[in-house]
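In the form predicted alone, a lone chain appears below as structure tokens.
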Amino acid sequence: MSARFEPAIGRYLHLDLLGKPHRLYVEEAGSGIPLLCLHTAGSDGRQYRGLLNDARVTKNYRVIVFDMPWHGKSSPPAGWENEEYRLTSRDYVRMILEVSAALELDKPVVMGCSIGGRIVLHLAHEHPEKFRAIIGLESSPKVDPYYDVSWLHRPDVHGGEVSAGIVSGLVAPTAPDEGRWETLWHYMQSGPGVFKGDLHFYMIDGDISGKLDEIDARRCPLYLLTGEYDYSCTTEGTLEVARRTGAKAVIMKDLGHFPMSENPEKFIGYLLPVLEEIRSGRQASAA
């Protein structure tokens, strides 16, 4: 095997975020329309390496992925040891807008998965004018707690391994082993209590079911892509979002909750028509 570098470039961005100095790790590749990607709870931007390395995507899009504070290569803010990490809707929206502004992105396309797929609905509701288009992966308006999250952060268990065990069933049974285990490895490396803190948004604070009817996909094109094997953000939940907002929804065969990392090639096959539609300026139509 010949040694080679991937085209993605990683750098650290210093900025004030949520009123505190932060140092965020950011990777990007390609040129053209900015495509800002948001990772899932308890994981990090490595989930998008398939997109960063796909010339079909990067020839027209500048793919940008950042690790949220506390995640991946982004450290928590100074003094983190004196607080409990809990992600809220307000801070999550503010974080995305502040990162986008710091990177001087001009009406980017924003795409998020799971918690990212939920927060993009908040962006569609509160700030549609700031984005060229919005793509929700595994988007649902709410998720009722279906397991005891206290097991994710306690001294007598390895939180990363428990987290990976919990999400393992959300990977499609048809996913290649390499994609499945790389996805789970990201969870095994999650910081103490980080997945649990993200789930505060996912299961409690981020419920947007009561505001769906106020989202109008005509103000900002909204696309929803959901794997058929996702039992957390269900296909029924996604179709409900589409029905009430006018978004265009596609149910992706042979994919689960982590489409971009569990099977990048299959996922990109679904994503490319959406990106082309956005690039050409054709408006999303209702499902």
Contents of the next structure:
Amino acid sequence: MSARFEPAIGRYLHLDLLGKPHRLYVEEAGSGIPLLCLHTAGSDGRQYRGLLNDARVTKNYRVIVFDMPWHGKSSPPAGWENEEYRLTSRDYVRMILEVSAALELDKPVVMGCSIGGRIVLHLAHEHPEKFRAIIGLESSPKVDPYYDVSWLHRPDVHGGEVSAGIVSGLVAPTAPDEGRWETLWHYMQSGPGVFKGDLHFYMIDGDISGKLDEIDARRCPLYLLTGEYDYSCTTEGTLEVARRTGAKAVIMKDLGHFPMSENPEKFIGYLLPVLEEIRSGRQASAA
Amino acid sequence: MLDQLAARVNADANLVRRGRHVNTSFLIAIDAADHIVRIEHGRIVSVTPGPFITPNYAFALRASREAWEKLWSPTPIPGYTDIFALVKKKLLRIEGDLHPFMSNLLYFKGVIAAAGQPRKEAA
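Could you present the same protein in the form predicted together with its partner chain, rather than the form predicted alone shown above?
Every chain and every other molecule in the complex is listed next, the one we just looked at coming first.
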């Protein structure tokens, strides 16, 4: 095999975020409508490399992926050693808006998975006018804790190994081994306590079930794509969001909680019609 | 249901390597039928069926036969593909000293998967 570079370009963005100087790692590929992608809890932007490398996506979309602070190749802010990392709805919304503004994105499409699939519901609720369309992957209004998250951050248990062990069952059993294990590798590389800190948003602070009826997909087109094997963000949860907001929902066969990284080819097959509908401006709300 | 467990785990060199630091006993309950699985350096050295008078084990996984059969189905059933999926549905209970279990979670998921019908699993 001859050596080659991928089309994606990665750079470090310096900006003030949540009132502090930050250094974020940002990758992008393609041109056209900006598509801002949000990774899952305890992982990073590498999850979207399938999209960044797919010409069917990048010919009409500028795919942009950033590692959240504490994640991937982004740094935590100076002084991080003196605080416990805990993601909140308020900070997460502000972060996305501030990154979008720093990149001077004009009404991007925003797409997030898991915690990203939850926060996009908050964006649909609070800031629908700022986005061309919103895509939630593995979106549910809330997830009650179903294990003791303190196991994710203690010195006598390897945080990467236990985090990968926790999420391994969320990958579809039908996923190719390469996609499954790459997805788990990202979890194995997460910093201490970062997955646990993200789950503060996912399982406690980010519950949006009481506000779903205030989201209106006519104000900003809302699409929900959920894998049939996801038992964290369940298909029932996604369909409830769709029913109460007017979003379009698709249940994806043979996919789990990490569609874009566990099986990119299968996922992109579901995503392309959504991207094409957004691009054509023929969005029809209500499933 | 656990007839093949030891042979399958011990034949999987990669799984044994993953569990090379595991030395413990744990209990699998299928309905009211208890089994104690003894592991040394990642290899299963015994699977002992109950009943027990004074069972000695670190942690237990307890579920109905119906729940285990769904987990171990050769055709994966959405919502029943992982022990934590069953825990979330309150169909499986994990109790006892969870430290050996959680600190070797990918290994134990592989062991549990080996008890079922062959299919692709994350271990």
